[in-house]
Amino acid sequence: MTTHDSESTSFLYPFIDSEETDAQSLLDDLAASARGKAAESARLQKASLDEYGDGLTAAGIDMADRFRRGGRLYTFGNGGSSTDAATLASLFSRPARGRPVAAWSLAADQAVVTALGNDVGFDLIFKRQIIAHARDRDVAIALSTSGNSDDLMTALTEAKQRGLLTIGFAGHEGGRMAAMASAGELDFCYTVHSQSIHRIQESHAMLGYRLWSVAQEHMTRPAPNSVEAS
């Protein structure tokens, strides 16, 4: 590990640089660090669910209605959030139980992403796919730990203009995603209030699962405008 790498990660594992010679003491410190991270992750997930419970229920019900009408889900993010987006799309399209729905991660097709990035610019890799595939009954979910990624913002704006249900998962203070939601330019925004990217992404996974759970529950119910046979 270089000196720069050591300095950039020492805040995560301060005991590694403390010149420990007792193996058991080092293991105890590692275990305590892991327990602390797990406790903070659980606390943050609960706080996020408590804060956004009503909003998650409202969005999940709207998603269920759109899926009943043949709507599809598009998820997208950058870096680690792109893998979280892929996992979320897979949860909806290939659930272990319940009803599968059509769902895609827009970062999954390397040929499309690299072609768009090369031909029209990275900021448009998700917007162009929304233009090509989305309909007004569909759902768009963007995941960003900062809430500020240009390619996500342009895609969400396009999706909103086309009548999609738009949902943003953000972190820190919410960034531009939170501002868009406040201005009515984004239907729902769930901001995980943490400075740790790892904890934010863990809470994003829980919030995504909650959306899926609500949507599944309401897809099994009769549609609101259905008329029972007399």
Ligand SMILES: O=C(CO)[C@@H](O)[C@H](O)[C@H](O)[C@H](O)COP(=O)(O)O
Contents of the next structure:
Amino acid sequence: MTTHDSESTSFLYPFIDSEETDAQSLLDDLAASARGKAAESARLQKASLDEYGDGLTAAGIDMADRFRRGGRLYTFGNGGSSTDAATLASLFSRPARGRPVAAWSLAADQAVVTALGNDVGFDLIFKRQIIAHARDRDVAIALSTSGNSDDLMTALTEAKQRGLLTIGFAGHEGGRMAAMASAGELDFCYTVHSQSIHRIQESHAMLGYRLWSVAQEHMTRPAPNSVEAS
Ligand SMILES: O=C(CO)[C@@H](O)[C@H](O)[C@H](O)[C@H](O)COP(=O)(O)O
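Can you swap the form predicted alone for the form predicted in complex with this ligand?
Below, the chain from earlier opens the complete complex, with every other chain and molecule after it.
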């Protein structure tokens, strides 16, 4: 490896400038690390699906029933989980095939989020949007790797009180979200048992796809006791 210009690059790329490190062993280390993370992600996704397959089906059927009655979906999370929430809302509202559902990611509108955060308080950025838009036939899905974020907890509490179906995706040991579910204050909670935020988010994404798939399947079936079904 060339070592010229090492003064100017050592701050940005310290590993490249190390004379002991050759490029091949660096690539081998990176590949081994990536393989280890992929294997851990696959193991965790399988364990999560084994644990929550039935729970996802129950939630998906409940969601389908609400969507058939005109219910809408609100998804929310912080940081990386906000983009997972956006993906989920987009999956429901703009499916490549299947039935579209009115769905919004509540972190998506920066004017609303920054105004609420600045003027009212960050803890209320999702709760205030639930108050503004939600009706009792709707569904709220919150994603939190810690299971503890105040802005999500206040919104879920509000949603549950208003009669929405409430679903939480958590990580680590489940945090406050899992405690809410145990106390009957949250309808469904899926905790991905890992200490890695990124592995948790990967499993959350997979569980979200599964939930969408179950809901889609049941939305296209006639509702129980409906004229269509008899
Ligand atoms: O790790 C990432 C993204 O992968 C961060 O952006 C992370 O999502 C943020 O720190 C969040 O604020 C964490 O909040 P939460 O998942 O505990 O509710």
